[in-house]
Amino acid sequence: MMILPEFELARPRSVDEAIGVARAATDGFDYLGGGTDLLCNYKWGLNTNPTVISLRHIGELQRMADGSVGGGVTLAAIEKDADFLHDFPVFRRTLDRLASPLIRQTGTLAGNILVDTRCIWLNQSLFARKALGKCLKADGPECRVVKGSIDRCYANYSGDMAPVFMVLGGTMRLAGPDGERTLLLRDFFALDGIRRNVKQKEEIIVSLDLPSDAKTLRASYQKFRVREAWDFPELAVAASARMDGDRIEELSLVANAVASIPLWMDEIAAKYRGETLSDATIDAIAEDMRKAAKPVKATLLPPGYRKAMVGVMTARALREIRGDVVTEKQSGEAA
């Protein structure tokens, strides 16, 4: 049965507080923002801690304001805001793709920025990880997904948020022990399914921020999954573009969902500065982001298919960005 385990529950006003319950819970504690993954894992039985430290009630996390977004503010809330969605239109479609109206009513920014990787070995009730055999990220000896992984979890990094801040620039700004820092969005991820992020356990996301210019960068985000809704992406490309008419001065593509997180694909994006945007432009980014994508079964969908499709995406998201007319199935593109 999926019942939460007993814990502890402490409601903190500042995020000094905060961090100071975080540093006395010796025995292990959690973060919890608006709950719609941690609470999951917990009725699930996985990775529990006898602390859990709401956030919801830190003044500081909900601020919003010039592309400055608090960790505590829900997707909802940046959904409603119509001043963020005229500076930066791609949150827009982003944000009607991302879960459900009623988890975005409840999930936060750091929430989805810090949603815990996923895999079909781990994502599942005690009693079928028992029956299945228990994996490296809970409990067990070695990666399901990967034979013979006794280091590195191979477990899908399924945010959405990310990698259309990654795209435009964003930092992040921290709060922990040892005061504030401050770090590219793109650096913050660290390629293990358990480890996942440079953040230190009782570090908080104060906010991520967008830099003026990012106002001037046309981006899009490209996301690929089983169901129309609520589901978490199979794959995802994000890309953003600074364009002098139809020549490209910057460009910026993450693949997502295809590895333990969202792939910065810098190289890629520089062979092509000073490209025109054209078809045979966008298809030879395209086959470049195919080949450079490694997915590994961890999510419902084969990985032949995923890697194809992390093309198919690329190709949707420049068109976009090009100012095509961009559909859900353009003809010919079937994978």
Second form
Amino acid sequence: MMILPEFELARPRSVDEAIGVARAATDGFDYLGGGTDLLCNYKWGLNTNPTVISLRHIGELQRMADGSVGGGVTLAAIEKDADFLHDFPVFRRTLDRLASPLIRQTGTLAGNILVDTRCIWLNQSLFARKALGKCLKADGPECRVVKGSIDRCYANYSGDMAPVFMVLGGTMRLAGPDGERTLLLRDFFALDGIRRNVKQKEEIIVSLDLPSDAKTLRASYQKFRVREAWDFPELAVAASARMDGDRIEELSLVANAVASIPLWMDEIAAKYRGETLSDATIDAIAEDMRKAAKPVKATLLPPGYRKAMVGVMTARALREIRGDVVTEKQSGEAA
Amino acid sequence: MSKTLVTLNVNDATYEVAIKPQDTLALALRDGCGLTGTKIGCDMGTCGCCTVLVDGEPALGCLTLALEVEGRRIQTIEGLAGAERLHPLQRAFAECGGSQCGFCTPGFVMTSVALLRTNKAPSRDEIKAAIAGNLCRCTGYAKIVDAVEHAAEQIRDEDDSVPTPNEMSEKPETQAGDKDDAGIHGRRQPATAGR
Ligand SMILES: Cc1cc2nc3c(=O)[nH]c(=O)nc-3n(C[C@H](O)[C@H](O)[C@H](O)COP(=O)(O)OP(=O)(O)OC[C@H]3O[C@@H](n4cnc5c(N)ncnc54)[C@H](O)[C@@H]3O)c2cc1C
Ligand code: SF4
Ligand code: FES
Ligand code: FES
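What would the structure be for the form predicted in complex with its partner chain, given that what you showed me was the form predicted on its own?
Entire complex below, previous chain first.
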């Protein structure tokens, strides 16, 4: 059995109350959504805190309407919302391949956006980590993946929802001690496996919001994982486009799970706006994405293979956007 | 951390259980209520052995804090059978060879209860999708899918739905849970107490 460390559990009823509890918890705290990530990390003894503040009893985090999804809405609830899936069909496939149905039942959207970065040296029991040697992210002096790194962790971002919200132009509403702020999700992440994002510790994700014109975008999320039943992404690509016939009017690309954050590939996307979405263009974009992705050995599969698959997944995403029938196993594809 | 006395509503009976904030629901059910039908396998959300229903929806007992479900309606494998007969899913698992060592079975059955409640005639692919979070090291899954399919047929044939909350109360009296000397202290109350 995996033992949870001792902590006090607070169950506030409002966002303001939760922030108040957080400010008073001077010895350290964590917010708890569905707990499917945090409690696993606590059981591994990773960066635990003496106070856990549950956000599950806060009604204002559970709202879902017209492209706005509360931070506390479960992934299963999103999956069941026919209107949302009608407006943004890309989430159907994204959710279907995200964790298991049992995890989706309690895992929340905010918890998914903030899912901790993962690494083969880190996501181990305390016993295993003691034997292997600890690392920078949890009580060790340096990174084991990029040896010699004493100030940056290269653990892999493994959340599946953020890249899709990013390519759809999603914004995030945060509430904190200084009030509320809204920012584009693409500006939320910070390239370090420990820091991970620009959220202040006490800030709570109130909602993620999609602009109404996102409904007219075509989008695709292509995830590569080892086990089909459920698994974290070894790499993934999210893409969205607004097409004018076969011409790309707008294009957004994210390479996911090949760095400590989902990578917003704006330079590559900008290069191809205005082009025809031909096979040649798709191959060129895929090659640019492949070159730009620089995974390290923080996950199961070899980095070289994951890099190559970024190109394959980019091509699949763009073909799906073009309207081709895309299955997970394409014949004749490099894999 | 000090323990708190909480009331858990399990299988339509109330249990007073002394728990610590960090105790999971799986632990509280097993050690506090004495309901050891809910298994703890990986304890990390990966195997589904600990699946119970909370307000009718499947939940992983190993990643749910017991304090979080105080006052909610919890159903475990012990609450499934009627006084005289097993639930169709339990019968089907036995008849189809869907259970070998049996360790994963309570989790599979509870996940399948939730599935058949919303989908009375699932296809084999729908069954596979629904049980994707439950792992079995013995059966190879085919017989589990057979069992769920068979149970769905039985339920349809008998025109007998998966027990509704009221039907659940025809279950046999549970003897477990009366111990109060466990790591987590639990005491079972009459079904009406505390409500
Ligand atoms: C077996 C297994 C498989 C998984 N597979 C996948 C997968 O394929 N893809 C994937 O993306 N994830 C996967 N996960 C990870 C995780 O379960 C999901 O990402 C889930 O959505 C996390 O949500 P949660 O509410 O449970 O998060 P929690 O564990 O509750 O929280 C995660 C983090 O978010 C913070 N947090 C939660 N809510 C808020 C809020 N409103 N405001 C501020 N901070 C908040 C917490 O403090 C914590 O730091 C898997 C997990 C398991 C156990
Ligand atoms: S990338 Fe390096 S610092 Fe980060 S978790 Fe892995 S070994 Fe630790
Ligand atoms: S024991 Fe809960 S999922 Fe394995
Ligand atoms: S019957 Fe043994 S693990 Fe499933």
